[in-house]
Amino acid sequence: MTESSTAPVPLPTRAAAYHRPARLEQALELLAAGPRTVLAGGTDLYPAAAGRPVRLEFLDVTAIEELRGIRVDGDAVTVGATTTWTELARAPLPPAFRALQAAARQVGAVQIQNAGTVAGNVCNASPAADGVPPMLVLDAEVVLRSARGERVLPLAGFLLGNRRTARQADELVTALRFPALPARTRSAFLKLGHRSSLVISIVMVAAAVETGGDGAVRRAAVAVGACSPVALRLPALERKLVGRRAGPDLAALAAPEDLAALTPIDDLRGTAAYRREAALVLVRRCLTEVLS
């Protein structure tokens, strides 16, 4: 045996530092002494640092039981951050979160979405973020926790631009909330991609419509991802719908002009040009769906 071939194996570069906590508390305490990396499924973090040496403070969240699972009060609904994509869409959750819960067997493949977290799909805070828009038209907030208190904040509010959000160094995302909505509301997800799940979304759309028993919209909302920086609702389309009775020729209201504040870029998915027509034709199928 050559003296080479005994030489031992260079390992990784290891973390400056590895935590993980079993409670809350002790989790906010470590924010507040300095930065930390928050680890939860690691589905984005880890790809991001394929092939480099990782140097970071990271603090593993995954012990913390009262970050998981998903709480029912009346229609109102809490899902912990730390909630894989894989019990949100085996939740017994109202019709509304129909939208929510398709998105949530499109992130990624079953190995992602039994590891992916809800709150992780929102912090990394990708333009192409599945669970988004289906958020967004659920009137989503997120909870934001630190030594120094709670605030809430919501989604549209948190999501400040592609990778950006509101959340400050010494705070965790412990939940996302989602309001009463009544019975009579019902969503849709659509997602145009290569393939069905495993790729980043070209154009993403979720649509909530609520009906009265007179059969006419008494809410709409709709939202478009991967066109723009952050997800974005079209309060001009919605404020089309509201008034008018319930029918799936409702959809044809959807007009160009509607989706002007969308900025979509050419790459190598898609041109911006066929994302912006593609998103028109999306809309359009999601609205015929709940309205129909």
Ligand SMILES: Cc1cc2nc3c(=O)[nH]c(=O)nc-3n(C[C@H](O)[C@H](O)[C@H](O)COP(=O)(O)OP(=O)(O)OC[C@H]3O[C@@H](n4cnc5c(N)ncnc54)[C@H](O)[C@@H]3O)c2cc1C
Given for the second form:
Amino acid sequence: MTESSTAPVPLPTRAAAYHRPARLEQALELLAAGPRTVLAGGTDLYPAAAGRPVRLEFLDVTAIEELRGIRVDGDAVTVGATTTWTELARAPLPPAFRALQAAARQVGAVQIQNAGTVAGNVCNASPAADGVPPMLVLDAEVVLRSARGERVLPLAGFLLGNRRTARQADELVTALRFPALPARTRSAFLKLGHRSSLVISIVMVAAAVETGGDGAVRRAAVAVGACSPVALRLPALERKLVGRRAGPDLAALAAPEDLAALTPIDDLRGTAAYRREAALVLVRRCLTEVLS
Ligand SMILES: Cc1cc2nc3c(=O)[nH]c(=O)nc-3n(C[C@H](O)[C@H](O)[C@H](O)COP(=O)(O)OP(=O)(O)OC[C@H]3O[C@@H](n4cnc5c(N)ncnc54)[C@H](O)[C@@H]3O)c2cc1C
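Taking the form predicted alone as the starting point, write out the structure of the form predicted together with the named molecule.
Full assembly next; the chain just shown is listed first.
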């Protein structure tokens, strides 16, 4: 409507409301009382709502102190839901977290990293969510709370599909939890986009490898994102790597058949065939980095 127009502004069918509780219990009570849209940094929600009247009841969770911050217990790490990418990138974390911290520095650009949260990335469940592959190779768990209690799901079980998660309407993600990984675990993350920042991934890959004192690979985890509705681990490749002597030459073991479960699509960013080829190149580069 222009300023000079006298036409009445259509009222939303349901009035918008905005809640910003300071305590987790208040937030859970609000969620139990009726459907609310959880709002964290708003960097996924607001662009998705652009150009339309806001008819949602927002539950802004950014004032809840319990959801903030990173806790390191030995090598186990708990990342509060509203931890921003900037906070994650700057945190003193074990070497296994290099991949996740590299991803944090490549989400959007600085302004997005200052507002966007780890839980927002996971709950939005985009196939191109950069945080997901590094979290998958670290065996991340999603901690969910509701007025009914708490449950913990492996990230791979929480993400059900493109924009689909196992979260119930009355649940809040309170944290991402990472089990202790041995100090000899190294990880890396590589993202392919049309430019170096503010770009949706065409493909991204994360790898984490633990070597023993004898130099052999004890645990290997590789995940590929933006090539399937949900980022996928590559178990066949992981099995091939375990037990072998670590070295950059192992990267050549990655073969097209190891990526057979990927189902990339053609879109304006790249063709399925290009994505498949790029994924293999990134997997090999990522492994070279962690095995060198
Ligand atoms: C310009 C721009 C560039 C971007 N670039 C990238 C990029 O390079 N890589 C990338 O992965 N993403 C990118 N994004 C997307 C976005 O920034 C990230 O996904 C970010 O982590 C979302 O976090 P948020 O706190 O802003 O989520 P919000 O927008 O607040 O919420 C996202 C979804 O998660 C739900 N939600 C949030 N917190 C919780 C919670 N605690 N419990 C339950 N549900 C919750 C919300 O209801 C909503 O459905 C970009 C976005 C913009 C606008």
